[in-house]
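Below you'll find only one chain, the form predicted alone, shown as structure tokens.
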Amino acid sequence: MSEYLYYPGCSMDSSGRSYRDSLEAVTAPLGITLREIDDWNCCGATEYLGLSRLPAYALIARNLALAEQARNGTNTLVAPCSACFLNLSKTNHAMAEDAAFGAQVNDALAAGDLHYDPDSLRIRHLLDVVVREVGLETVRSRVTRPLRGLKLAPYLGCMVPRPDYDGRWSDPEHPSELDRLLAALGAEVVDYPLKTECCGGHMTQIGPSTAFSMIRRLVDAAERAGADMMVTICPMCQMNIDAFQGEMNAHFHTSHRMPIVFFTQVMGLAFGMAPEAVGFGRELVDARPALARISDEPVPEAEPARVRRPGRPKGPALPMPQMPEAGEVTR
């Protein structure tokens, strides 16, 4: 087993609670261990660092503090929403990266006798200690009902590739991780472009019309791939993209029905879980319907395409050309 330290968000206990049932179901058979860190408190999600720098970034680094305190063995700090994952990233990069700085968030954790040096732990996502410290072999071996028949579209938004601080991922655009991830599950991966595009966070409590654009393109780029569900990584994205679908069907006189669900719940399903058991159902456009799509026959290889030649036609065919002969003079 390998032990991490852990760092939930506040998402996890009530518009995340999918991906946390989930994750909880599917981290034992990975042989995964996280211990959450004690009274962690919010990340500041993404609008406290417009208003006032110093105490949003040393909000956040109060939860690297107190993991750093509960190292225990462990220097690797997970946390499985994009949002929470960004903020930790960026603040300890800060710190590092400014010391006049990181010594006055120092200054303010004093006041709970608290301090963080930076680069004592390592942050990462959960899919990153999924696909490189658990392995896909291992995510293979695990797999009792392969999705075979499931097209599924892997959505991981703006905030986890980029800025990619300790170069984990293998494209800040265009990441392959998740892609690998689901196909290992034995989905078929569609191609979709898309998969770092902003779903448009809080715009829909700012701008309502720029968000329904935002979660439409996302929706409609999905079903054009032949996309079943989308699957994603973020909490956010679930929420906006699912909870919001129908005031964007609304808004542009539309139909879409595309269910966005967690990576943690794909991989209980392919594990042999119940669909309820990882949440399956809660989400708004719901996904059990696409799961009849998943086949238990394995897909027969497709056999080499046959180049095929035009045969001659049937009945009077058409007068060909004629070479002259030899001293024959054509008019």
Given for the second form:
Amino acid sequence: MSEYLYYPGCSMDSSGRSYRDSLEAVTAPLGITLREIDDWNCCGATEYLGLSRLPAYALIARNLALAEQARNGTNTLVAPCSACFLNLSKTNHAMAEDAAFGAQVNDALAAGDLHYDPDSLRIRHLLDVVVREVGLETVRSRVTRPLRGLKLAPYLGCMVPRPDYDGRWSDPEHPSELDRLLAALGAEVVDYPLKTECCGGHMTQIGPSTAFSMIRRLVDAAERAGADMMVTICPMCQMNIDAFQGEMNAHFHTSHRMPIVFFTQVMGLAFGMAPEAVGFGRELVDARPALARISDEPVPEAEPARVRRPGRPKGPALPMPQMPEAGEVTR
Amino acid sequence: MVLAESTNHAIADPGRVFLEEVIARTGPSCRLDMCIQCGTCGGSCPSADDMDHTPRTLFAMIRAGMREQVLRSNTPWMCVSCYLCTVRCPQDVRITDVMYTLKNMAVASHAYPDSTAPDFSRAFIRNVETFGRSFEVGLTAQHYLRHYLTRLPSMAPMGISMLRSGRMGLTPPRRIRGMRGLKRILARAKALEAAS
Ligand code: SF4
Ligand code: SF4
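Moving on from the form predicted alone, kindly provide the form predicted in complex with the partner chain as a structure.
Starting with the chain above, the whole complex follows.
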């Protein structure tokens, strides 16, 4: 059992309930223990940074200071939410990179009798821990019900692979980690080029038409790729694409119905857990009907799809340009 | 004479002054002065269509000292912090962080005319400063009543489903135990920021 410090973040108790339920269900089979930091506070999402810099960083750094106190043998702090992960990592990085700024943040923390030594913690997103610390071999060995026949679109959203302060991800725009994890669960992973495009973030609240265009693109691309559902690693992405899909449809007069669930939920499913035990059914666009596609029979290797090339146009072809014969050139 | 005049001009160059202020507030490693106006940022930005100036244009305006127009621009407020521009910029300009700084400056100087976005941020932070945690229902209700009354009917079914599926609670979060300490930390941070 490896133990990690754990910062859940606010959404795990509300809109991200299915993330929390499924995460709690899969930690034991994965062989990890998450020790929640006592009395953590909200990270301020993307809101506080937009209002004032130092208070925003001080708010986040209080959590780092509490985690540092709780280290006791482990110095890895895990966050399941993308915005929380990025904020914690951003603050650690800013304090380490600019010592004067780090001192200012610590000056503020001292008012609450706290202190954080930059770089004393390693801050990682949950997916990173599952793929690189637990490892895909272990994940594969826990699978009792492979998700054969289920087509999944891997969707990471923007804030985990970018800006990637610690250089952990395979690519800032097209990382392969989530694809590989879903494949290890036996699912069919569709090619989803928008995997790190933004879900609209807080735009659903402050600029809905901007957000709706982004949500529409993502959902439409997943549909075209033939996905039964999207799989995400971020509560904000899940919330925007799931809960605002109806309003987006009303806005564009479309009728998309693309379910989106958390990677921990499909992991639990592949580990043999009941769908409801890992939070299925809480999503507004119900993902359960698609689960009927999971087949107990091995899916035969699909023949590589024939790519249809545009044929020759019917009728006489246009005459080919010809080089003039010698002597034919007229002036 | 000519030389003295041009030197004077360089010192008072409003573009230089504004640029340096933005850099100082973002942190010296933001490299905004290294921008070569290539336009990769605007071409990559998912919100560019809704911005009144692309990030590249905005950076040119900063250099030109167009303070008023820059701080009134909706560009930083349309930024969704996706960091795509930041990882693509050939000059490693920390564009997303510059956007945050421009929001800070617009809020401080009350320059940005549309209050929807700053109000949302303020309401969010008010909850955090009260409970130490965010409070989705309280925030959404408060924000929609103020800015999106007409959106409420189309939102109602979603709200009801969220409540029914247990993904939204009507009661505010429990206050964190260290609330007093957190308040002192934030007060100190605000004081330090005001002094710098
Ligand atoms: S991508 Fe970088 S260098 Fe190019 S215009 Fe934008 S900020 Fe300037
Ligand atoms: S971080 Fe902001 S400015 Fe940069 S591409 Fe994303 S939305 Fe556009």
